[in-house]
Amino acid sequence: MNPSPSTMGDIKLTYRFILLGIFSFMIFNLLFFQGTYHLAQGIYRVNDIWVLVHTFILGFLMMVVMGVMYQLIPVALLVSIYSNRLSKIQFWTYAVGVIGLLVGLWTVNTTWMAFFGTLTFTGVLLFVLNMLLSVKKLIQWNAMALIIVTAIFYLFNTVLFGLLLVLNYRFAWFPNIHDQLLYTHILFGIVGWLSSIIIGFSYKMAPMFSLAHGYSEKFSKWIYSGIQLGIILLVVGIFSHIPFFNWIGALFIVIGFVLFSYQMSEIMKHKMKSTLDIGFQVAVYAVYGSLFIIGLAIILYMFLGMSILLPFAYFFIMGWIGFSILGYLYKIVPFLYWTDKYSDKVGKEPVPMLKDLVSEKKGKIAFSLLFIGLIGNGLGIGLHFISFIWLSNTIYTLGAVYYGYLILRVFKA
């Protein structure tokens, strides 16, 4: 059973989210040059780095994920979006809030940070409300639904802790726990929200894009439990300053990622599609890459300590989360556009095939440039080579511009 068009979210609104996300991705690449010096020095508590990070996460990742969720929630969970009107209000509230917050971070204007941070929080709150009221109509729960709803819970808490941080900058309400709020904000955002939402939707998209059948999901509850227990223990460790909880929490999260990687390998073993599209290939490789990044970070931490924090954070956010979103988006945008524009014309008039909307060959070039730039940037940050970061980010930017061009071309088909 598939949802009827009337149960879907507003497709034009989803396009707005995606287009603004792509635009933010382009801005992020330009701002990266601005932050090269501080990144090479291992300095991240400065305004240009905060602007850089939030442009990528709030402007690109969040925009794209929220926009796509308005379409995937009906398809994946077979429930209608609660209110398309609320979705539109949420988009403008969130967009204005993020733009204002970024300006406030750039100018270190605490008043702007507090006001537009509150507006950003309101936009996320409206999104969470719309999603939860939609999921409330769910008849049958499964692993994917549980992970997605939990991820939405972490989204709320991510932005709540972010709001507390900017209010603390302005009013100094929590001077003694500012670092704890910061680390919890980061943990909730990159593991609880973004990583979980990718894992959750992968249960739907991976089999759909690979035509996989007959695989087992027996580890799904252990993936979920491991990551949740890990987050809880890490929060305890962050606030108690007891390293034991941090190590055990990290171990449980690693176990969750190991099992998820195994789950993806099981799906790939049962695929019927002989050749995977480049976008989906990238998303799959990002899963295995995340496991490699985490394992390498743990090993290096034993020898180098906290000096590996910045390059690890870069590789985890840009590699695992960034490439997962970029890969899936390369598949989702043509799928949504073709369904919206041509699905009701099939058999009535000539229509292009889905594969004609985006180029596999050109996509490989874009993703290759992005990957080379990613590796170069991470190494440059870790080895403190400013000129190397400039060179590698130039390559990454070329890949990003080419990727953005290929995505935008879909809308002209």
Second form
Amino acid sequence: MNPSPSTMGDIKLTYRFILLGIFSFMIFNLLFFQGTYHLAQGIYRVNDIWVLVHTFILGFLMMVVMGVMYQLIPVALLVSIYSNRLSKIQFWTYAVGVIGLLVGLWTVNTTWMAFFGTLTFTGVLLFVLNMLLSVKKLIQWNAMALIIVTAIFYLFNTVLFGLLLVLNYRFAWFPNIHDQLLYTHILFGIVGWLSSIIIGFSYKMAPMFSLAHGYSEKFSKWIYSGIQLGIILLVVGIFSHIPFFNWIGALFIVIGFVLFSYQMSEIMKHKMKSTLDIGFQVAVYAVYGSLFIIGLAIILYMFLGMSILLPFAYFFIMGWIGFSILGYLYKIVPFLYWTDKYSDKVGKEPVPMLKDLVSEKKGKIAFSLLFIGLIGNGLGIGLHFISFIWLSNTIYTLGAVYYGYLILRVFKA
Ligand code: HEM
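With the form predicted on its own in hand, show me what the form predicted together with protoporphyrin IX containing FE (HEM) looks like.
Below: every chain and molecule of the assembly, starting with the one above.
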């Protein structure tokens, strides 16, 4: 089940995705300082926050996820990538598209937004095609394959709705449903695509990194169905303006998350590894953290209403999704690099151990700084406390730079 260089996709391309992703993560941290003024005021539908959100999501998270998926799909689903050439074309189309889109969003140049939005959409479309043509070769479907394909379906729809938004700014084709398109875009992107892809790959990575065996997966159907039904009902609520659908939709999504946390604890109960590596520990805590964030958001919403939306959106995206990806990446990069560079040499010459490639102790420092910064930023946004956000984001940025340095150092080994 472990990857070998022969079953891996184009590893150099994956490195390129990861490096550009890490670079975007650094840029994101700088942009965050610029965005503090609006964030502290609870304003998010403005150009600097659009850029901030998409630098993190399109520039960092998606770069990393797409790059890693070219390696994980062959390992997790035992199918080869349909075309490595298509992956390369996809990388450049997407990278140029995202850079141009960010410039367009920043300058609110609707022609640039429409043009580079289309290019970004095309880049994602090529990725979706490459993935679907790879998965087509799958002989036996399982829960993980179903979740991954569904997540890819939402990815397509997220960028489609994103494209509709920028075209709407340029041509005003659907002025009456712009807000509905935006809410659906966010829902598909954050829950349908990013949350689902993390959940899907966790089915493979969590037991692999904890050496767990003999655990039950009896709730996998319910996790999947809860989240799917929740998304559908929320879309009905968004377009019909009937709050009942929003409430019941949110409830189903919460049920999906509760069951997924249970699934994770079930895997942890059956783990053979006594100490988990820091990256994977962070990814596990992010799952329980997501439940905490959702629970607290519901309680505070009852007392404070919509004013809690922005800090909790921040916690959800940066805490649950961000920390899951940062955590898994800390584990995956050395794993891929070691497999690529040393797996063929084992037994023939001295090779470093996987654990020599990245430091656990230093990783703990980086993640602690990131965590302190995360909590501070969320509180600062919620309490409208601008200088506090400056301070906490300085801590977050220090953590991010240290994290980036530790990841880059793997490639020196
Ligand atoms: C082709 C790619 C994309 C384009 C062209 C695009 C475009 C846009 C635009 C124009 C807005 C602002 C709309 C408004 O306020 O009226 C927006 C907001 C947003 N998008 Fe995207 N998007 C894309 C991809 C994504 C993806 C993949 C995700 C998540 C996985 C995402 C998440 C968000 C979020 C969370 C917001 C709300 C941010 C805010 O209002 O400040 N976007 N998008």
